[in-house]
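Encoded as structure tokens, the following chain is the form predicted on its own, with no partner shown.
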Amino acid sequence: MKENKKSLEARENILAAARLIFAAKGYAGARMQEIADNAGINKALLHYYYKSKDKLFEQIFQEALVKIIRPLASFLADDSELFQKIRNISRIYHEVLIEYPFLPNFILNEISTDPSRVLHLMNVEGVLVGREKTFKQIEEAIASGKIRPINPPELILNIISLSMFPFASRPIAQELMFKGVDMDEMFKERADQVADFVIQSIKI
């Protein structure tokens, strides 16, 4: 039965809150109690939409994990030229943690417990299938003479660090580096300063 408005509502309410909350607590510091004040609502009516902490943590772990890992899998099934690439990558990062800023803690809090369902979800988005491509990519890049011998992996890696990090690193970057600045407008320059700086250093 399709539902209404108000409920519609209550449970993007309850989303929300639940995201800030394990953003910033993991699944074992969060509790219910406060998802339902931070969503205004009462613990009845949390439980009524989401039976336990568990069904509610699943919904927003995989909704994190497609945010993360969707841009992956379209820069690794990418046929762009390769700086065209990390340029479209960077941006793509750039603009989704931008909206979310409390992905990179969220996954890194949760995805040592394990990482079967994130490796199960590269294989379903493409990730494992487009990889093989990009290293190909790589590869051929160097032997063309176009960029300097390096590991593929090392530098799909470098160029997802560099874009992921300064987003976990935000409070304490603002404070030892960036006081005064708007944060969210550096993060908007940055993204092209990332992937200017990711090919000078492979570039010949």
Second form
Protein chains: 2
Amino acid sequence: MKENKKSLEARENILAAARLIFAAKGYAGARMQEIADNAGINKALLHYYYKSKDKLFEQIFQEALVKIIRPLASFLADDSELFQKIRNISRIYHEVLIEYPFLPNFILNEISTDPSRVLHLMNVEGVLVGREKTFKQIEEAIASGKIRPINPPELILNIISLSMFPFASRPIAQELMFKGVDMDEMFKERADQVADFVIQSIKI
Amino acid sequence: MKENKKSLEARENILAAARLIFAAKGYAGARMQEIADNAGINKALLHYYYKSKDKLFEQIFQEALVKIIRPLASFLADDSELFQKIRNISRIYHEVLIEYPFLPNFILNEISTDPSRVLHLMNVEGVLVGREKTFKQIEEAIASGKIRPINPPELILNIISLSMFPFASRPIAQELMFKGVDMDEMFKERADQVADFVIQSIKI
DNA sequence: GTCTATATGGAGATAGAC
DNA sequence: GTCTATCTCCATATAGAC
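What would the structure be for the form predicted together with another copy of the chain, rather than the form predicted on its own?
Every chain and every other molecule in the complex is listed next, the one we just looked at coming first.
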């Protein structure tokens, strides 16, 4: 069970390749052969390091899930003022998704109709407690006349929709709406624009 | 090549089953056996009606693409006043997605990085001409002080994000934000709320 | 048109030499 | 740890009887 430098590097190469392939083609469409090729090893060795396709996938998927759920948990648990929180979550999600643009599609697809893995991670990350706190914060902002009436979960869903969907729809959006535009640049500036768009909509 | 009532029904059963299975599992994850079972026929007969998995999939996928692209084309070509157009597109997309909630995920996944099929359909549906018209309309609304400055394609992207992402993320959103809530009901009321949210954000 | 049986290829996984 | 060769299963697709 000792790990030398070489084998650690091999493991990391495999994970990097697996992230790429699984994200691009999904579990069913991914091929162990292609992952091995991308990692610069052969199939047998791939199976030597990661017993099965299932096991390898599960690791990649959990990793991806954490990248999405953890920022949300932080947002919900944050004690800052509401508008500042909105700026924060938009910025963090844009940062993460500029680095890993495939995350929304990957997760939404592979979760399909079974959200059990999400459920478990939610508890681990403490989403539940933070959620109640932020719901209450939004309700108080409405009661005090700071923002217009809106259902708290829908406000949060709106922020997440505006932050994630453009990444999920990037190839099609490029053709349909952003022909010739550098979407990487667009996304960089979009974080604050999404926050502005939301705040403008709810503030009185 | 004559088609009797029975075979037409068989064809329709197959398409209905294929829509279900392809949408739920994607091209790679779908099994011809499962489609045949769902259609109440056997595998050989399935191949008799639709030569190959590829051919069957292509038909289902085109169908799905049209359901998404056509409303967008109508929106872009519409001569109505801007705020009314925003209400219209939100309503139409919510109607379509309440009936076919799986469309966003299905299309976004299967298109992956190759948008060539979308490109072709765009021309057929006349998206290009409508797009320029609506971009101009938005720019004029900004120039005349009716709405705040915003990049026209981003405004449209925002509307579509708010309309589609909640459907794509439904299973995970249910767990995370809408525990115990009837999301079908929520979606019915959401069409106008999305339009209000957008209009509230841009109007002066 | 509809079925059973089967051909064919591909993908995950392992055996076993080095 | 790393490789080549191979096993096994499963999915698409077809042959051919009825």
